[in-house]
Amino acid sequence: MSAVQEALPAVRSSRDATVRRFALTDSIFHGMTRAAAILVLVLLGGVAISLVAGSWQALSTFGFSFLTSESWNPVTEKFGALAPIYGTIITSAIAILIAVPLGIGIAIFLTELCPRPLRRPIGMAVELLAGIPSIIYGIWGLFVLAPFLQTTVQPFIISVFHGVPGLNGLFAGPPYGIGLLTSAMILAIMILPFITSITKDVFDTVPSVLKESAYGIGCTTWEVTRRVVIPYTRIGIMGGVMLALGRALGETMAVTFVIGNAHRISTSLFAPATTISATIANEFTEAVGDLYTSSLVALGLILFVITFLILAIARYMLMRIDARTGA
């Protein structure tokens, strides 16, 4: 009994030391992982100020006429952003409308119809788009897609909606091959892989219950994904197209290669236009003069709030069909 109780005070010190060490190993990595918490909202607003800061001359030199003004000329020192803002909108929303349902029909056949033996390799080969660097999209759009768009597709599409109301001002114009179209199609095939992954992804976590359920009573397979696995995977659906979404919004390299890279605006998808980064992209190193310099840090700073307002509209629908769906 005595060496029993002569080692309790050695049991008690090791526990303490222990006990110690551990909340000390706690203690530091709660301090790490809040400074790195704290580090990323430091970066977003040392950007955020360093945009603002950079682009300060050009906006209190044009006012608001800067994001309502279509004129672009660094001779006579006169900047608007509204041609680039117009070509970074319209180029990412058809990119977006040509590539969710694209995406999402890929991952259903992947996950619902497609042979076990072929599945892999098609997934493979739909996420190796993705590791394609930006300029051979580019390279490969200008001197394949535009020459093939220009001689085949838009005298076509030209011809057909000739006299039409409201469709030929939209398609109208020469074939040049590059342009708003010619942009939007190829960010629309650099964007297909991060839908189509991130969906095929969330379609795997479907519980099997639930779709062996819904064949029980008689569904079809078209039945089960539109009433079943989309309204489940409906959250990270939205996720992955907003993911697509801020990388057509950013993309910089392939779509300078085939806009067309004018200040100007059209109705038609055929016109060659900009973008906010392909005006920065194209004009950055051969700026002179501070106010040209803040007019294009002024266009950074737009895109910038654009990303944010988008991604902060995304979270906030997000948030509806969370409530709506009591989760």
Second form
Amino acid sequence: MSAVQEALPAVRSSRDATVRRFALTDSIFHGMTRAAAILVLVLLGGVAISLVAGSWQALSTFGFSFLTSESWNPVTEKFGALAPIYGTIITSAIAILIAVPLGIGIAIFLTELCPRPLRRPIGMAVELLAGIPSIIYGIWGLFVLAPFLQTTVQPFIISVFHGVPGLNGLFAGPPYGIGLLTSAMILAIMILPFITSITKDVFDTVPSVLKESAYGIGCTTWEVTRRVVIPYTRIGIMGGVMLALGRALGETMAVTFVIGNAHRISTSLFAPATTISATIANEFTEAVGDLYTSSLVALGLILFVITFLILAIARYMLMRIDARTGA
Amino acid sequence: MSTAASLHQSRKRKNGVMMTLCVIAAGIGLAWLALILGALLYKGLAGVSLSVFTEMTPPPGDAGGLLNAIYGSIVMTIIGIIVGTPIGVLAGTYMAEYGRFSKLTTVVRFINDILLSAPSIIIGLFVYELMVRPMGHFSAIAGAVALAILVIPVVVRTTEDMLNLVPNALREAGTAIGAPRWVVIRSVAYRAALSGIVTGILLAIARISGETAPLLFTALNNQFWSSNLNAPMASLPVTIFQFALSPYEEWQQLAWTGALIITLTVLALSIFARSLTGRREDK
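Same protein, different condition: the form predicted alone was shown, now please give the form predicted together with the partner chain.
The complete assembly is shown below, putting the previous chain first.
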């Protein structure tokens, strides 16, 4: 009895030590994880700060005219971002116009029409394709799509629209193969798996009971899709489209191969052009002079701001649909 | 009566038209993607030989291989993963465990999602300003850091998701026998979520092994064998970019073969990653 009483303080103090050690290691681990989480914020902040710092020289030299000037002349050191901005927006817009209807169509096919045994393999194939590096699409565009367009499609379209006022400007000029339209097509095929898999995922969140009630009162598949599924998932689809738009705007390699890198604004979709990311990729390592480099970083800053806004809107929309389904 | 019948007819017709369009869309999409993979296989396989894996990248107009580029890609990918994974796993752990309901987690999740889809060329510019400019030269280590920055958001996302799937009862059981929180996380939560976290790492490898844009002005390129991390290093994607845009036939052929190697690697990694999580779901 007395031996136990004598041992008790020793046990208690060693237990206290263990508890203290546990608390210490726990707070260290807690601090490490917290620091890593904060590092993620620091990264994005660092990206923003370094881009602003790097582009300061160009922005202070050219001021607002950097955004409105079309000239891009390394010899006279006059730089304006209008042509790359124009190319970026036009290629992404056309890509979205092509890819969204196709993507939603494929998603409807996968959720409503496809025979059950094929659904998983096709859905999986689509998701795998979303992971293929963009350089693959670029090399295909350069060696397969561009020559095909140049020799077959473009001469035909040019001859068809030759006499049509309005459209002959849109499809004018010699068929280069590379250019705005080719880039937009490559972008479209690149973001297609992406849009399809997000749309399919949000379609799957529609409660079966909603669809079944619509079928129950005699709706056709199209009516169920159009009146029930799409309205229910509208925000999610919009979020997916914005996410895809963010990708298309920032996509570098797939476009760099087939855009032609020409700093001018042309109304013709067949004309070579350039985008922000393609300009940076093509010219950054060859840029001589601080002002040239700084102007390229300023292009990067513009791209960063545009994609940040688009992606923030997209995430906000997708977060709302997540909140509603109570995931 | 006849109006009802004709309405029924027109609805059925409309349904038929729209559903046909959907099938056509699926046909176009799948055929288009099949076309790309077909061309890749056809053109890439033509150049596959042992010399691709044993010889250096050739000077213009000469035969050669891709050995230094493959080596550079592997080295930079490994360093990128080694640097990026711990940070990503720790940040994901904070978000799912210690700070599950904190404001910081909401903000980090939002920012991380934006980093996840931010243009990779921007990351390249960032690392250029951060490392290449102060150091005064391009280097493999700068390329690896750029890749690490791309790894982090992928790993953060999957780690958080997977830890959130671990049932709380498991954690409570650990806490009830007196284990401190970090032991519960390490021995219970990590163990339960292991295959999911590994999947995230594999997906991150798949993502960075094909990235070109962030390497263009960080690691640059190198015609020769180099294992010096402080010097420019060749990588498969950048070599493909350079060779594909060149006028030399041998280079273009090597570009196709390199593209095939990357695609097969990425597909294999993604399928392996998916089979890991798939098996867990079956259980």
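Numbering follows the first chain given and starts at 1. Take the two forms, superpose them, and find the largest set of C-alpha atoms that agree within 1.5 Å; that set is the rigid core. Only a predicted model underlies this, so the values are computations on that prediction, with no experimental measurement involved.
Q: Does the C-alpha of Thr33 move 2 Å or more between the two forms once the rigid core is lined up?
A: Shift at Thr33: 2 Å or more after core fit.
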